[in-house]
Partner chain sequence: MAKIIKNIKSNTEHHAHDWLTEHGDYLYRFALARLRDQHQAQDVVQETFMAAIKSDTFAGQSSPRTWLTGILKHKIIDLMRKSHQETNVSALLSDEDANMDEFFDQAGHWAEAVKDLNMPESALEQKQFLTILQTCVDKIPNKLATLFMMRDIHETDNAEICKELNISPTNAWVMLYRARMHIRKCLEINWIDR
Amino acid sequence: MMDCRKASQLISQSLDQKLSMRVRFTLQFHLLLCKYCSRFSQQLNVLNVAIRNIGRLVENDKNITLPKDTKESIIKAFESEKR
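Just the structure block for this chain alone, the form predicted together with its partner chain, nothing else.
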């Protein structure tokens, strides 16, 4: 019988790679019987999507702008490139 420690490892792994049919079957069986692991599984799936959304939160935050002195030093670099 698969324990929760092993099940949690496989749940995490399943987000990154395809598990073998046999392992998936054993895992599904454990999830059917274990409330905590099936909660864990569901939460990791949400987490996986949400972590990607964090990046988008920063990416779309119009209040974050390239600092002025960086802009100026880029312009300066343009000028010296021109010569």
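Having displayed the form predicted together with its partner chain, please output the structure of the form predicted on its own.
A single chain, with no partners or molecules, comes next.
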């Protein structure tokens, strides 16, 4: 059985790379049994989506009066962080 520390590491890792089928299955089994890790996974996914959307908001926000090259560098920084 997987412990919560390993599960949280794998949850984070799964945002950056695809886990093997065996590891995904073991993690999903743990998430079914552990409400704390399941909640952590949901919260991390919400944060991940929010971060991805920030770049689009900055790009389209006409109220932000930064120079265009500054806005572009911020957007690139966010995009590189989500990978």
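Here the structure is a predicted model, which means the values were calculated and not measured. Positions refer to the first chain, counted from 1. So that the term is clear: the rigid core is the largest set of C-alpha atoms that superpose within 1.5 Å between two forms.
*Asks:* Once you overlay the rigid core, does the Cα of residue 9 travel 2 Å or further between the two forms?
*Replies:* After core superposition, the C-alpha of residue 9 moves less than 2 Å between the two forms.
*Asks:* On a rigid core superposition, would residue 56 pass a 2 Å threshold for CA movement between the two forms?
*Replies:* Residue 56 C-alpha, core-superposed: shift of 2 Å or more.
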